[in-house]
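Here's a solo chain for you in structure tokens, the form predicted alone.
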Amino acid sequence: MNPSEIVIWFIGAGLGTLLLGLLLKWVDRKVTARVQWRVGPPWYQPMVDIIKLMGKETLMPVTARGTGFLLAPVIALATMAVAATILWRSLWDPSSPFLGDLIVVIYLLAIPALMTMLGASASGSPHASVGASREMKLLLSYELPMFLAILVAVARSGWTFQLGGLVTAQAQTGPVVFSISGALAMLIAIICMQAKLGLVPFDVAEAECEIMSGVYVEYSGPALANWLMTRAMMLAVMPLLLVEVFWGGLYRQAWWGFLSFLGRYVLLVVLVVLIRNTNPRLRIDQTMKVFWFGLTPVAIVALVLALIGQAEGIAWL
């Protein structure tokens, strides 16, 4: 792509994502206000909440660094804005990805909670700093079951590292989740998913009755915006990663494939508020537990069953 080509799309996915994210925020609110026999806000409420924190002012405290404080939100949204740009392009064609582009994305999703531990330390608040904390934990729970669980994909797909090369392989031999260790590794990337979108039951970063806010506490203005677009746009990106890797990404033969890839995007956002919804937040201490001693273990067995299967050519396995 030219220079030209690569603004347009940068500037179309980031804002479209940006929509997406906030229309999924509105979903989830509206259910969460339904399971709670609530009325729930209106369908532009999240675009409302984000126009009126642009329009207040940024309160900073005496503490605080405001380097970081106020860079961290800005960093954290223009990476996510990177990495939907990269997915959605190599799922409308697979074939333009560079070289490694995975690798690329899953570590720029990482970026958000590592900018999230950076503007909550450099706030100089002590609820931030133990929001800060469990968030830190969080993520080095987390990232190795779902670097495993994509591992099964990349196995199973030929070892290519590219999202288009993923997306073509499983047009030709099928969705890596309809075998057993597909299954496995799309279950464990579903549940870290849940962690890294920091929603119940493993929001221990924010726990609003704990440490009110906990890493968002001190950020108010635009400042808290950018946190809130950011959120969203995780929302957003993490089901498309999901049904990129695991389950086919878009196929574009005919018009039931774009029903087909809108129906299991919905369905794993669907998953993502129900979890939310229907279950108590764990602890810092019960989280590492689940991730290091429950699916990081499962993660293994189930590289193990990708890689007798591709050795023996086992499909189904």
Contents of the next structure:
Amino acid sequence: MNPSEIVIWFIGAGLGTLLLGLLLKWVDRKVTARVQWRVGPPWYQPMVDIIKLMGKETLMPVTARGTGFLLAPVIALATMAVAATILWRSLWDPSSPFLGDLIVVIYLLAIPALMTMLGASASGSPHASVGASREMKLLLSYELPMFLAILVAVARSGWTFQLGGLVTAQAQTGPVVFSISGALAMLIAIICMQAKLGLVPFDVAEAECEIMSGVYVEYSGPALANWLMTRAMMLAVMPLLLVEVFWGGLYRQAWWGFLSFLGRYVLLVVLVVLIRNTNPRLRIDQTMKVFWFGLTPVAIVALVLALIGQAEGIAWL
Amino acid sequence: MALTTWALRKSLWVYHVNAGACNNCDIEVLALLTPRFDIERFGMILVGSPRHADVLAVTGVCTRQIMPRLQEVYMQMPKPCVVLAIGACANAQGIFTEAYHMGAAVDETIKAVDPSAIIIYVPGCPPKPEAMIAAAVKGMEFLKTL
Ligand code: SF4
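Beyond the form predicted alone, can we have the form predicted in complex with the partner chain?
Okay, now the whole complex, with that chain kicking things off.
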């Protein structure tokens, strides 16, 4: 790829993911409203929210450290744009980006959480610092099972750390999820995705009625809009990562390939929304127990199954 | 009317403060979120922090203790914003006027820190949710003139 192509991909994928994410946020709110027998907001509501926040003033708390406080949301948004670019690009053309892009994406997806902690700590608010400490514990809990689950897919696809490689391998042997280890790994990845998106039951970091939006409590105006956009892009990017790693990516040779990709993608998003609507919030200690003593062992079992399946040549294991 | 003002009218986020209410007005405020009224249709949601809010919904008489705190919460809101004084108590201290524990009425309290504050009065004891929606619509109409 030449530089101008990269810039076009970056802008296109960044803006596209942003709009898609805001639309998915509306799906989230609308489905939530329907579950609660309400009507819900119009489809453009999340975009209107962003535009509104852009026109409000940014208040700086007296206790805040200005640079970290205002820089954190910008960096978070930028990293999401980069992650989105890599993911869409590898979905479109499995032979491109570069070797090891899977690892880069995993790191990029961890940065918004780190930035949330930085911004929250820099705001100097006690509510935000409680939220930041919870966010850190949450990150420590879900990162390990998430990585193990992705490792299952990597092991089943012949140890390639390239997103495109995963997609091509699955095109030959069938999606990872259609095997015992793959299904287990996908299940774990979905639960970890819920935690990464910071949605109920794992929304301890911003627990609205408990610590008043926690990490975001001091943000207002454009800075808050930045955070909302980051979260919206995350909502668009995480299901994409899961579809690519576990569920076969995009088949571009026929029209039904696009349709089936869309179906799988929307299915994952709606699953996220339904989990969020039918569960109570877990305390932070319960969350850590779920991830460390519940999901991590299951992820290890799935990995062992996948390794045995690879060594013995049993496709369904 | 600028784009952001239009967006502001379409997405008013509410922060609710109880400044010494008998809790009846608060119940009516919560009724706004129920399927029967569902203010999310107009893009209005309850938020947990005054920094995210565009509307400060105040219920209650504004006692001496809450007075400085109410002013502080108002100062913490990013402008432009609207104050909704809900109930007879918040409008003019209701039956508690001249009681020993009163501060100033909600509008005077807010105007003491920001003379140009936009204050909307919702009469009633407690006002019906319909009245609050009507008040919010009035607020939206007023915001057009900004
Ligand atoms: S206006 Fe009436 S219902 Fe509302 S807080 Fe005052 S006394 Fe209670």
